[in-house]
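This document opens with one chain alone, in structure tokens, the form predicted on its own.
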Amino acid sequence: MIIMGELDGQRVFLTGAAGGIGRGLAEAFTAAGAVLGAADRVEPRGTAAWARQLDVTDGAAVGAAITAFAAAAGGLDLVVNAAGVISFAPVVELEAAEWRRVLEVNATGTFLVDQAAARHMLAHDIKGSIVNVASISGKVGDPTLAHYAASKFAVIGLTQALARELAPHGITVNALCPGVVATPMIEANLKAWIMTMEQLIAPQAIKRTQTPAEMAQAIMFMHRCRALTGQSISVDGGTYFH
């Protein structure tokens, strides 16, 4: 359940806001009272008063977008990286171009957003929060997901390193590791996985998909808890206990 007013007045910059988990986060943050800046490769619609088309692999554009949102909103409190891509291929069939595409968006894109956010927060003495959306695939690799797992392992490593760098400045950095979240992408990907939803959630202790609202709850907790940094929190229905 999203608590009304939980983010009242908090300036939140969110990437990947046009679809999937990101769109659900946008709706939840808005419902919780955030001043939301929504960005995606396809301009988000109906999710925020401030919305921009943004390629997270373009460092200059990322920096400009964060600066513009902070100026419009009167500050910056929380940055959430939800932009990401996924595809499936056995490693012996995986094209190098596809490996690079997934790493470029998921790992390099997250780095560029984190870097721009850190620069802005440091320059304005903001004791804010950064949350990177990783995956349980960033903790345990699965067949046909070598490139995706590598990108999400990279996100978790980046999160830990940046948390140590920014802690002396009062900035926290954490990662969210979703499991099976109920989005259209999951339904579409079941064909690629050659399995049913029941098979997909079978390893979970809680036998159901998770929701974008539950991801938002975890992110808001990370933002509020100022003693929490460098952590990769799994919200996966109890798939992995680490």
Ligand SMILES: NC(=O)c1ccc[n+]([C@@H]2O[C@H](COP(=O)([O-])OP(=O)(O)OC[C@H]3O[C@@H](n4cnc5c(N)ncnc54)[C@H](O)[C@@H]3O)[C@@H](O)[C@H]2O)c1
Contents of the next structure:
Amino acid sequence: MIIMGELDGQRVFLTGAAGGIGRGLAEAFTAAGAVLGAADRVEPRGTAAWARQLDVTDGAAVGAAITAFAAAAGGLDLVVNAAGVISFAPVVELEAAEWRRVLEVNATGTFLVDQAAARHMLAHDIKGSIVNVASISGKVGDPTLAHYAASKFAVIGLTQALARELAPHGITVNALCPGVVATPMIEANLKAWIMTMEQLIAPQAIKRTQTPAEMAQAIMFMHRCRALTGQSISVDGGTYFH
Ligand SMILES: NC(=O)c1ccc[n+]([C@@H]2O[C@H](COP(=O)([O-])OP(=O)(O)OC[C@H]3O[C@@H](n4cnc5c(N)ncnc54)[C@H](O)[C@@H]3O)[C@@H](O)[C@H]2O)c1
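Next up, can you give the form predicted in complex with this ligand of this protein, since the form predicted on its own came first?
Everything in the complex follows now, all chains and molecules, and the chain you saw is the first one.
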């Protein structure tokens, strides 16, 4: 359930907005009253009045997009990183180029968006929030996911370091760790692992997929609770209790 007005007037910049989770976040944030800036490598049409094509690995473009959105919206309160990529390979077959690609988007891309967000918030004395979408793969590594797990562990480390660095300025930084949300990324997962959805959710206490709206609820809580920082919260139906 989305609480109407929970983000009333809040200026929210979202990456990965054309993706499965991102589209759902865009819808939920808008329903909660946010002024939304939507960005994705694929232009996120129909997600927000302010929507732009953006590659998160291009630092200059990321900085320009955050500045442009904040100017158009009259400020910046919350930045959410939901852009990401996944692939699968046994470590003996994993190409170094693929390792670098996944680290580049998931870890470096998140760093560049966080850096641009921090620069803007510090320059304008904004006591805002940053939420990085990591994964339960950022807490426990699984077979064929060495590169993806390494990238998500990096996101959690980045989140913790920035939480300490930016806390004196009133900025909170947290990570969301989704479990299984039915999106194109998970469909690729099922094909690559030759698994059924039932097998994928078997380790969960609550045996169903999570929804983008449930991801949005957790992000809105992280934004609202000003004592919460440096946390990586699993919204995974009770797969891991940490
Ligand atoms: N779906 C899940 O169950 C699940 C579980 C854990 C973590 N996650 C994480 O949630 C986030 C969203 O995943 P999803 O399931 O919606 O995947 P998705 O593939 O549906 O969406 C990912 C989006 O990121 C965008 N993107 C990729 N590279 C980009 C780049 N360089 N610049 C800008 N945008 C780029 C894609 O265009 C796509 O729209 C990812 O970070 C993913 O790792 C998802």
